[in-house]
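A lone chain, given as structure tokens: the form predicted alone.
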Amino acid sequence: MKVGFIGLGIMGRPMALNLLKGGSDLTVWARRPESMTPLLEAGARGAGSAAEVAAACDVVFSMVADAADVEQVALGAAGVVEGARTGLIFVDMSTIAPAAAQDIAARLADKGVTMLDAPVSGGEVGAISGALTIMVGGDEAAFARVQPLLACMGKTATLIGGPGAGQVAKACNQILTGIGVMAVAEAFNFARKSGVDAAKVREALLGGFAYSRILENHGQRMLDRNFKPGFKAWMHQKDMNIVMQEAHRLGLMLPGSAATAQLFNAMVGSGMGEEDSVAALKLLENMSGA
């Protein structure tokens, strides 16, 4: 299959490079031409628009910021739908609302394009190492066709259900990771304000029921004061906003998610939006007078 990739940012660039390493015949496009340079140097072909990518490919992946960007890439002027042949599979790996994914999938289906929503978890580190967790919604036959490609980018790819189901799973992931990051930040801030070494606390907790990957990985980054973005705070704010919008639509009470969403709002409002979400520790320290 000839493969396309649209969106070459922090996540998209290493994901596309892993498709190249896996032997894909790859065509790429990004709104910023300089973003394509590492892919072109690695052997990919460049295109002048999303439509040009679609015209050259059997499968097109996208990794962009939000639902408006996905809609533009898929259905807008010079978008995928303008270049697609009947039978094209469009795999959007962005994180957007389930309802938005369902709407875009339905509109693409009317044009003969099959869409899979396939958001990921694992951040920049997982994207670089090809160890992402991929959650997929959509047609089972299309999923089977693209599984070898997903295997180049992720350690697992799970078909959750129909259109939008991948985005539901990603929203659940963001609830758990968002609350988890805030919980670790609260624990470390509590330890330090109590005059106790947070590193020793983490060491002890890693051996008990409080163990989590977030405590292990993100906790160490907090201790190292390493706030270089792998997953920016504004991105987590966006994802928690999706969770809360869906909760309102479904009439659900999600108290932990609501509190976490407000904390990410505070991070962005305090000028920490471009830092990693683990900078939540700094927010809590500032609020505590540290």
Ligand code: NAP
Second form
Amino acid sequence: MKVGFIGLGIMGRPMALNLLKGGSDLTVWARRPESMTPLLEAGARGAGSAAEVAAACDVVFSMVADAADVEQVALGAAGVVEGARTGLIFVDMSTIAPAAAQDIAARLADKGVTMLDAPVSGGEVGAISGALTIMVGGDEAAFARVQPLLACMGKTATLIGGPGAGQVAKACNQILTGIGVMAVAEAFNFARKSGVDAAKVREALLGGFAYSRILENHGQRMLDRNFKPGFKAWMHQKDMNIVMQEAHRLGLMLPGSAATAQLFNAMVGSGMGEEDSVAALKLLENMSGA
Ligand code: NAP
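Show the form predicted in complex with this ligand, please, because up to now only the form predicted alone has appeared in this conversation.
Next comes the full complex, and the chain you just saw is listed first.
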């Protein structure tokens, strides 16, 4: 199979590199041509547009930002649909709203393109090491065809259900990680304001029921004051916005998610949008006179 990859940012670049390492015949396109350089140096072919990628491939992956970007790349001018042959499988791995994924999948199906939504968890570290958790929505036969490619990028790929189901699973993931980051930041801010060493608190709690990968990994980055992204705060704001819109549509009460969404809103509003979401600690400190 000839494989394409569109969107070579923090996540997309290492994911595409892992497809190459797995032996894929790979064609790439990025909005800023310089983003393609590491892939071209590693043996990928470069294309001039998403349509050119589609014309050269049987399967095309995208890893961009939000729903409007996926729509543009898939259905916009010089988008995938303009170059696609009937039978193309388009796998979007960005995090977008489930309803948007369903809408884009239906419009692509009209043009003979099968779309899978396949968002991921595991962050930049998981993308580099090929150990992502991949949550898939869409057609079972298409999932079976792309599974060997997903295995180059992730340690697990689970078909959750029909179109949009992968994005529902990812929204659940963002509820857990968003509230988790806020919980760790609150605990550390509480410890410091109480005159206690937050590093010692983390060390002790890692041995108890409060253990979590977020306390371990994100907690360490908070202690190191390492706010380089990683996962940008504006991206987490985007994801909590998806969660809150779905809650509104479904008539769901999600009080923890609502509070966390406010935290990320305030981070973006106070100029921290491009920092990692663990900079939530700084926001809480600023608001507590720390
Ligand atoms: P990023 O570093 O900002 O990369 C996004 C890339 O998409 C950029 O290179 C950008 O191109 C490209 N792009 C955006 N809109 C585009 C458009 N309309 N047309 C063409 N290219 C476009 O972000 P990231 O951290 O890799 O995140 C990508 C996706 O993965 C997001 O949906 C995010 O929520 C999800 N995700 C991220 C993480 C993480 O830890 N970072 C973890 C899980 C999931 P330019 O460089 O030209 O702007």
